[in-house]
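The chain below stands alone and is given in structure tokens; this is the form predicted alone.
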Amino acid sequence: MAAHISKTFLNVLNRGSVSVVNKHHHRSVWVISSCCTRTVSSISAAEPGLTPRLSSHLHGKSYTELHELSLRDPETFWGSIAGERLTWSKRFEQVNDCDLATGRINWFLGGQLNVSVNCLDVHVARDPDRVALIWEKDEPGTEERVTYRELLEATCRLANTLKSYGVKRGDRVAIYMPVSPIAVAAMLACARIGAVHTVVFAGFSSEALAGRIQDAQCKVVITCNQGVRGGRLINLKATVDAAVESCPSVQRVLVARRTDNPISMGKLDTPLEEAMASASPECAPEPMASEDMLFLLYTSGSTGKPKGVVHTQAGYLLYASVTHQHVFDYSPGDVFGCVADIGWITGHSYVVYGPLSNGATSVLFESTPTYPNPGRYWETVQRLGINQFYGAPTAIRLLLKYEESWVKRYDRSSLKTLASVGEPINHEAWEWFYNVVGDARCPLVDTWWQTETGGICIAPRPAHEGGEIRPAMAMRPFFGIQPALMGEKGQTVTGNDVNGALCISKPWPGMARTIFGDHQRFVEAYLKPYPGHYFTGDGAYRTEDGYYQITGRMDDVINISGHRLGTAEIEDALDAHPDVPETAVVGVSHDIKGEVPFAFVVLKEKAMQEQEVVLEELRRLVATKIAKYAVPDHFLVVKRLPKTRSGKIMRRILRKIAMDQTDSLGDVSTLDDPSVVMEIIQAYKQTFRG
């Protein structure tokens, strides 16, 4: 299981000189020498406090003043930050042009820049040997470091490799890889030449991968022969082979080598390291308009197929950069440890783009929280000297079940900030994380945001002069974010100590622009439910003091270990079985995973005698069509499902039954046949109470 992407990765890097843009190339003028110094110094300013590092125009203002300014005068607020923080090949002419009613969202119009230049070249020009990535591989103690110079060269070589296979500006490239330096280089290589990457979590099935490739019409797929996680090998190439059989748009598959095991190469396949070794180490960055697509990331909806959420260049990068610095209190020289997979938005914003735009050292965590033992995270913190640790409540709930000695045996004194992401963190997990891991000395920030928001929207930090942090609460809106709670009749819920549907009433630079190929679906899903507002799909409580507490999903999307999954997707997979005419899936709470799917299944009469066989086939079907983590934890075979007279399944009732809360079913008068509820309750009791 040894060697590896990185051996060849680093060997390739030593074959040529790095490409740093200095003055001119064929398309435009990049003045890195002067802009770079200003950009890096604005990130690295040594003065204490919040504002000197945000923008010189905003110096001396408190968090409250800055937040009010960001809402009252976004042009001044975001314009000054974008002008100082980002390196442009052409300065923007207009800060924004947005209308949430129609879904028109534009930021920094007329501007041109390249994201890879902002993440790599500006830092190479100043400090080329600064460590950009620490690859924390599956086996503890085998970490490898990649400098900004090395990462830029790998990016340029990979970018030239993509161009040699016909990838050009606007083309889509699928990335199906484990967390690794070569995966980061693949993302940045796409950004450098103006291609659009869509990273697919390397745990998705071939069918799920194929669906995303087909929707995006990807021209190239970048993958590895295998993945290594928790001591196990995962055959990624085999999954890609199965996927591309049904994807005629794919013209080339570039295959990196993570292990020394042999690779079966087909006619579309090219060994990535060999292609990179012969490619030029210099690649002129493509000047991209602010609103050109940067990446697609597929996220689950309550109905229909996964949505290809579109993020664009300048606004996304700026928002990721600013949130990374101020939510986590990042300072130059810190080692930033976000343990998310790059296949999710957290990995995009806080493993890759946010940290690298700020010149940080970012940890790439390939393993699991319990491999080889439950002390893995904290041993890694000690060995790498991690300063900010960003993880998921799922992992924290898993680890708190073990003895505290697994934490206490390791030196965690390097930690300055702890943070939580993926779902609301419960009080028990928050207290353990804060007191045991952080020794009650590190601020613990519970962050709320989504794939669609691009970056963190509500979090305890920043706050003026420290500010209190309340356990298990996201609390404060970030700059530019104006939360609104909406009532059942579409009215704005005013005052404090109130609940409602969480919306955001003003556009911000990091928000998604559309759904790829279906803008109407974007409008319908996010902007139409509460006109003039972005609807998050979450509920929230505003406390008596005006802080925000997230209460969870309001639609048919469940959150499994921090991964959002639409119940409709699972139902579609189950319904594909010939003996299953109908299903309904709901989410139920789980001590470790947060939520898990619970499937109510109607079987054809002939299959009733072979229930266990059919249920096992259904488990395999979901694992094949979606992923193993999507397989329902519970199945209940029923004769009928509760439906309204219009034919809508009442999942609210099914969720109550699945959670054994049948004493509070609520109104069932709208059901076509209320007696079906008692049938299902009886089936539940027989199955789960014996």
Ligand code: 7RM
Second form
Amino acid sequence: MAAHISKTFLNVLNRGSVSVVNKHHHRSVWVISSCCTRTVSSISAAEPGLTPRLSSHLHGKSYTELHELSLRDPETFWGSIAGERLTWSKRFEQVNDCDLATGRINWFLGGQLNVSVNCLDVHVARDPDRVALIWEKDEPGTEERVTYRELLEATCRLANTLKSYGVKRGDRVAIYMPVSPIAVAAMLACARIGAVHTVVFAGFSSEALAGRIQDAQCKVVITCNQGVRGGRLINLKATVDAAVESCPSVQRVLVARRTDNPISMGKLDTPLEEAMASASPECAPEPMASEDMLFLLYTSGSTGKPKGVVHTQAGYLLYASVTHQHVFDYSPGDVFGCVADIGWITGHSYVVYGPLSNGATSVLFESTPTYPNPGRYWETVQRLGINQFYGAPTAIRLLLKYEESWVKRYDRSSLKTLASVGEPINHEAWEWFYNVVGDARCPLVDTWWQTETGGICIAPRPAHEGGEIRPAMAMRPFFGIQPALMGEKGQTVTGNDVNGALCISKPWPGMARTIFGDHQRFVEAYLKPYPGHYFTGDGAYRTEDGYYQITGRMDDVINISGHRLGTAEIEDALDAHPDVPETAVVGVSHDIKGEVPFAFVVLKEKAMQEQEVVLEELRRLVATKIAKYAVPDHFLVVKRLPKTRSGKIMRRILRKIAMDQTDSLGDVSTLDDPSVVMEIIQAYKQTFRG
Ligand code: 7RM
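What would you give as the form predicted in complex with this ligand, now that the form predicted alone is on the page?
Expanding to the full complex; the earlier chain stays at the top.
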């Protein structure tokens, strides 16, 4: 029995009948059907599918009225939505209790619920054979479907397995896996028993993984033997083995099987499918308080190590759910295709929690945009009948370089909404996505948000019916979001046609609650810069008509192919080299990746003769300490770095030099020794212009 399941678990997930999903598409305007508050104990199969709604109180109002209400009276707005959309085992008593000055953020106090019940059991009760996940595996045409009933069973088996290894409420579990049904089951299994998952992107190195496991003090790691991407195998288990050597908190490693290749199993390791096969398929959901932790997700800031951003249960789920429905115009029966990895927040909110809470069919995309050819996305859209396609500008910029026929040969008539996330989308990419992919027929929504915001905060939808969409612009704040632009002196910039630091002035249910183990750092990073407001780290422009356009990071965070990285992290990795006293990393633009790291390095005298050797060692160092994608594309060896009299490196000047924009260097008079600038420009010319 165990052996059988072990061999075919991923197929076992797929056994049973696959229902024909309801293909009845009606537009979700703000028609809002009423429905009573459900409780875990009274889930009945009587209710038909989820109907598009905010809540019965909010019936038929316009976007403007609703947005205004959401800011003026968040209790009524979010209270009625939370009461009707979520299934509670104990109804909440207070909608919110927040103070942005101290970072006390609480939503739906007194309430209890279980996120996995909201993502699984409620749908199983109504329509167990509805497809929850379509696993679009690396090889085209080999997709596997998983129904809600199957996903619930897998989740319960995995939850019981975790319990059998001592995982309790509040314990942290690391998940180091590519997108797959079993990874989704692992996230939901944690949610079911009240454990806290921290998914680590499977492209991170063993040291990066170890750092996160140590910070979170994870008890268990869930991984798989190998990953498969773009026709290549990635030895994930080997990376985990190396990581856990320095992680004494880890008591067990659960290893799923993605490929049939042999794996060496150590004394900490357990084959996951076998353990699940002997575990019970039922697991009572743990009732969780609204503000209990749901997950940690590490993200980069401008200084220090990555921060463990904390999201909690009810507010996060509600916000992911409502944004998923209303930004993408999701209707019951739609196949929702977000091609992000679950290692990033986009995967958490719009592959897993948002779509599943809405009973959607969510696509898990394992491959790459160009495997086996640049038509992959659109062939997948045709084959799976994807209705909403959510991707990153970097992939669009890559694909638009190929012949249009790679798009046109596939039937894309299922598409209703196109959406973009992760970095600013440039006009060329927007126009190509809209015109070539969408045949100028589907709304293309540029969605702005962050790991810390939990869900989409600024996007062209919702809007009034027929609300116009401007190219390459996130435009409108979502319900509950009050953007503010701040000036250099900390003042609120009023009026239109203005720039400023983008802040959000009121708490919203999806916002991060703290940094794991370091609330002070949370307050310092987000709440101190503009007291009374949440600071995003981004700059924005408010147009003449009051729409928002994101201009990019204002801090030392760069965005490589939509992956956020602190330049300080790369510097720390480089500085670990014994021959490197000092480095400075800046982001420079790249036509496909958006930005790439450019490293200025100072070498010790003795290393100057063997520069190439040292640079190669530096490349390897960044790959092993962080990830391959973090390795700087460019290195420039310099004698000194430009510093102010107080010793701060002036990255602004380095960025100009790295971008070859030395005619607009700006003020260099605050430098301790301005002659260093000419010195570096000379080095740049010698290295990059021959
Ligand atoms: C969802 C996500 C967040 C940072 C954010 C921005 C940048 C994200 C957009 C964008 C311009 C967008 N979370 N960013 N979306 N910039 N337009 N639509 O990406 O935590 O990984 O990154 O990404 O700088 O602060 S994240």
